[in-house]
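Next up: a single chain in structure tokens, the form predicted on its own.
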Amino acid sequence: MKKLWGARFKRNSDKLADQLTFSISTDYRLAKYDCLGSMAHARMLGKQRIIPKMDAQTIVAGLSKILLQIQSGKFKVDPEAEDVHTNIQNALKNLIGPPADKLHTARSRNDQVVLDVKLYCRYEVGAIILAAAGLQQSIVQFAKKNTGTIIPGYTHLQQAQVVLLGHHMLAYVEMLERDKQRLSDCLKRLDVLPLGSCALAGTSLKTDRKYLAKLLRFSAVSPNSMDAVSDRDFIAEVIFDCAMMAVHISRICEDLILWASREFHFVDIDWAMCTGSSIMPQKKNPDVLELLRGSTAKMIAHVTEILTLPKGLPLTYNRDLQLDKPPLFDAVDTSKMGLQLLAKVFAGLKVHKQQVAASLTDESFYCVDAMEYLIRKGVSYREAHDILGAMVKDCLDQGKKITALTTNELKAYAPQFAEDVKNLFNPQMSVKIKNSFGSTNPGLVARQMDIWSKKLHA
């Protein structure tokens, strides 16, 4: 198979050398964006006139051709050709003849690739994002089915003090906006065209990328050559944004692979997010989980693996660039698959409220509330902290009730104390007192609610 670049190579390169260097089963996933990409600069060398406007028309429309073949799914790759561009160029060839040699004027690999691989991730990052959305909406949706209830919080995994399950499902919410954000943010700095920039240097040529720009919906021309073509900055921003989700993922995953289990039984899984045993037969393992959560392990990596492969490397382009793109794919992939995995989870995510509830009887869940209490009435923070640090260790950790105490014993750890302060020890006093914003008070919980529902419906 003839190479794009073989013309002054005296022989045929090495048949183990190319199961290195050919990227065909890597790269085939960027012919969509290298049709679309090759169409625009066909037409922008027809209006300069660099190529006679028919050939240009020509080369369009042997592109769209094969476009569509590629869409279908019943575009052919040749094995032998050593990657996308090739294989399109030489499809493009066999089906337009002459004209399809000077689809490549003013342009080089370099910039081709670094064009495609932008106009996947323009795209595929909009995915990732709205799929970001479906999973908020199905957390929502499935706070809102159970609101009300009130269920440990956890510092150090250790029970701290109580919470509406509304208020613990929005926390997840926040995180998701956050890498919503981040990946739109990333959108911005993808949004300059690297095409005309050549191999490093530019063109003789009379290039228009200013319109080139404006058909592939680049807001900015790349103003440095050198950069442009070396540049993977996006690619490394992309992946960490897709990382950094990820472990959102897993924290998530964590909690629910910890509710599911015996030892908490707040929650139950839908059988079809879980997996038996092969010896035992009552197991109902939450696999599905678990993979979202091991899969964190590989995204990390590559970060690493992408902020590690450009070290180093002079300027400009150097084939090492060529290992960009598996990590790439990887992530995306991982990132929208455990997002719509996830979403499926809550949505057939089902609360054993009677548990919950009989969780909540430890009084020490309310010994910040009664701290609380005293503050109000004048006692000093640290003054209040020892009183009730007190309590508990005379009565909480030896199995006694605070709300058992008469009166007079309530006073003899602090005259402050009245009998209404019993009162505070339950989980639904607790949730109402609050009234912080941002806190679990259940109007205030409510609202925030409404809002992202509001917002994720817009």
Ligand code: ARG
Given for the second form:
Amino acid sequence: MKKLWGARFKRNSDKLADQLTFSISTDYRLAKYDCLGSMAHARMLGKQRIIPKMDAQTIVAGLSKILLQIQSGKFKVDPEAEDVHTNIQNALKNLIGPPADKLHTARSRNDQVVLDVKLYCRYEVGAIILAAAGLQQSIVQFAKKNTGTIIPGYTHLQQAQVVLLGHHMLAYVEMLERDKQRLSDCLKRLDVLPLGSCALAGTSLKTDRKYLAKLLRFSAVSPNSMDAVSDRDFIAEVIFDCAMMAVHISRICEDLILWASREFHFVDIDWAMCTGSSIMPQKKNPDVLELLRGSTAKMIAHVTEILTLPKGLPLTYNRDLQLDKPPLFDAVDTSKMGLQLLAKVFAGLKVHKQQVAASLTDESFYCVDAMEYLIRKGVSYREAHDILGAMVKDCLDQGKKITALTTNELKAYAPQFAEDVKNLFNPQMSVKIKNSFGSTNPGLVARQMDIWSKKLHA
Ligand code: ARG
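For comparison with the form predicted on its own, produce the structure of the form predicted in complex with this ligand.
Shown next: the complete complex, the earlier chain at its head.
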């Protein structure tokens, strides 16, 4: 197969070297964007009379046909072609003949490939943001189905204070919202057209890069050709943003895996999202969640890879940069898959309400509420902490409930205690008396739920 650069070469390339250098098996997924970029480029060349207008039209018509073939899956991927750019260039030549030879005027694969990847990222980042919104919706729906359910809240994985299940769920929604914001933010820096930078130095031909930017919907044109062909920051940003989101997904999975265990037994994961054991017939394992958690490892590795790749590279383009695509493509695929699957998990998730309620019997959950009761009566924070500490210790030692103490016994700990302090020792009251903005107060959580429902619906 003829290489785009074959003329100067004295010998055919080594077959093993081809195996290393060829990227068609990976970068074919850029085919659609390669066509779109080339169509704009041909139109610009024609408008500027760098090539005859007729040739430009023939090129655009040929590329449209190829684009249709790509979209319908009918395009013949040529494993003998070095990369996607070569493959499409050759296909165009077969289709329209000599005018195809003029397409590569005032362009190099160095600026072409950055353009293709930017177009790919722009589309895929949009798709990931949508998928993340889909997961947020699914979480909000799950939370709404379980309004009023109170669960233990944990710090250090030790029971701490009670919270609304909805509050816990909206924490996930907030995490995902930051992920969406980060992703849309990275699109801003991506929004600079690299095409027309050529190999590294620009061109002496009279191109119109602003026109190209308009056709391809970029807000700006890269002001430095050397930077434009070397820049892979935008890929690193997309991968980091995906990895950050994967860490969030992993934490959500971890909560659900714990909650589905026999020890917690708070939730039941749909059978469709679990697998069995080949030896233990009784098992129902949360493998989907485990694999989503596990795949975060490789997402983190992709960040390391994309940062290490250009770290020692001299300006400008070096072939090393071809290796930016596997981690990017995998980060995109893994993100979309994770978001979609987790949305399905929440859609099928059932709460064992009785079990959850049964987990709230320990009165230690309400210590802070009782402390704040004393603080309202003028006791200092430190003193209140000591008083409650002593009460809990004695009750635990004697196997007693705080609510079983008589008023006199209570007053022995602090004269400010009255019988009404016992009203605080239940989950409903505990969430109800919280009132700081952002707290687990049912009214405030309902309000947040409403805000999210509207926002995600829009
Ligand atoms: N396949 C190459 C890549 O992905 C395209 C650019 C090739 N440029 C070159 N000068 N060999 O980076």
